[in-house]
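Take a look at this single chain in structure tokens; it is the form predicted alone.
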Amino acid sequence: MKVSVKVPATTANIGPGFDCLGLALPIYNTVTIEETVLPGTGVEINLMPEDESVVDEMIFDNIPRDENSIVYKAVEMLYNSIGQEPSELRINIQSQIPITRGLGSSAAVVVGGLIAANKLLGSPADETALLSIATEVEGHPDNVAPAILGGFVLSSQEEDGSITYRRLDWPDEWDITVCIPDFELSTNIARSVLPKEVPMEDAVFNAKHLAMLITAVSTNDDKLMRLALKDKLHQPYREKLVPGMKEIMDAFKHEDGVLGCVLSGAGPSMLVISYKYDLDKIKSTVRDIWSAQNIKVDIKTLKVEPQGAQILE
């Protein structure tokens, strides 16, 4: 038995939303698992770029492809939650989404895998049982809810481990403009420029902006936006791994209909939210100011993916 799932890319904390909202878009990686026939051949992982001229291979080849796998151990985890071992498996990943840009690759291989492995397995592993394991395999829920879900959404993890979450919905007037320089920044290095500790007061404007940025998408309030998507708990840090990042966002602080720049993710992506401006000038501000620095870009202006993880038929 051979089972498919297509998981669309994300972009995680838009702006104030650290580690708790993120966005489902239409880029997609594919995963397929296979039951093998034959006995002791353990994991295979197969990586195929959709493009194999586009890609670093020097990426891929720094990718585990055995036990040691992310998308290997969620699998894993699943099999062992209900009193199994994984058997002899073939595991093939169709990349689309790239990788080490801030847009989800590694949630999309997890959350893929998990979903193709609870098919084969009968489907014991209800929404919440599969999201807790990919948010334990990934560290935290912002990528992995919508990948699984699709829109916009709001997760935690709790104290005690449990996940809460939420899907809003996220005005179809609304574009998001993906930014996806040629360049890698790994999530770690990201992490490892974060503070332990932040000021009070900075603390206290993540909060308010957080609260008026899902304010702002639940009630379709554009100007309220504009407000929200600010952020002093992680983008100020990171701003010296992404070159380009402050030309960029001071670029379009001032420009009617420009809601909003963010970092998407850990970056070095970045995102353009708009309403009813002129998609031509986004591109052209970015690859400008990208270009005075030799650095490379593809740009997408895209809607939300409403739908998360779908099992191909």
Contents of the next structure:
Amino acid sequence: MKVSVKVPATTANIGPGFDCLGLALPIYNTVTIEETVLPGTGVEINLMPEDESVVDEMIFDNIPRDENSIVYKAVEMLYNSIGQEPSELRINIQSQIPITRGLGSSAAVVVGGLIAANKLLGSPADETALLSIATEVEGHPDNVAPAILGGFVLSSQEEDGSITYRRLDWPDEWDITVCIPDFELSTNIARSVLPKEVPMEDAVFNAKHLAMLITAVSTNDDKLMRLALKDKLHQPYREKLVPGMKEIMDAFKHEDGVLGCVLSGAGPSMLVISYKYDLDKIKSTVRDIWSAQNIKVDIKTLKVEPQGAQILE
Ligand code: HSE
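Could I see the form predicted in complex with L-homoserine (HSE) next, after the form predicted alone?
First the chain shown before, then all remaining chains and molecules of the complex.
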């Protein structure tokens, strides 16, 4: 038996929502799991980029394709949660989501692997159980929650380990321009520059702005959103890892139709969120700043993907 699952890319944090906000975007990975019949073949993981020419071979070569792969780890946890060991599995990953760019490529393969394996097992785990396993593998729920549910999702891992999540409607008229530079940044490195403690005023700053963001999205208030997309918990520390980040943010600061410019997840991609603003101007501004630093960029204006991971029939 063979099951394929299509999973959207995701962007986490959205400024002040560090480790708790994320939204799904219409770029996809498809994970196919097949139980092989030949005994002793173990696990086989194949990565198939959508477009061979744009994939950095080095990055693909660095992804484990055996039992150390995160997708296998997630699948193994699911099997173990029902008292089973994974059988011989062939896992194929067809990847459109750029890797190590802050667009949830690893969350997409974890979620795809889990949902496919769950189907192979006769669906013993519900959505919450799958989300818990995916969060354990990823470390935080902000990418995996929208990858499973689609849309814009607030999620939190509570102290007892349980995951709380709610889906909110993202205003249709707010454009999301995703700017993907041609350099990689691993989440581990991007997290290693964050301090263990932050000043009280920075924590309060983020609490206020996250509250504004949720209110602005819920009430479709672009004026409030323009104030909300600010962060002091992760972006300032990550600036040194993303050349051009500060210049890009500064370039849009005083543009009325730009609601905000934030790092996508742990970076290095950036999001420009705008309302009735010239999208070509956003693209040329970002392209000019990055090309002055010899950085190539792929820029797409996307709608939020309302649909989460889907089993392909
Ligand atoms: N919230 C995470 C971070 C997203 O910013 O490190 C990356 O997976």
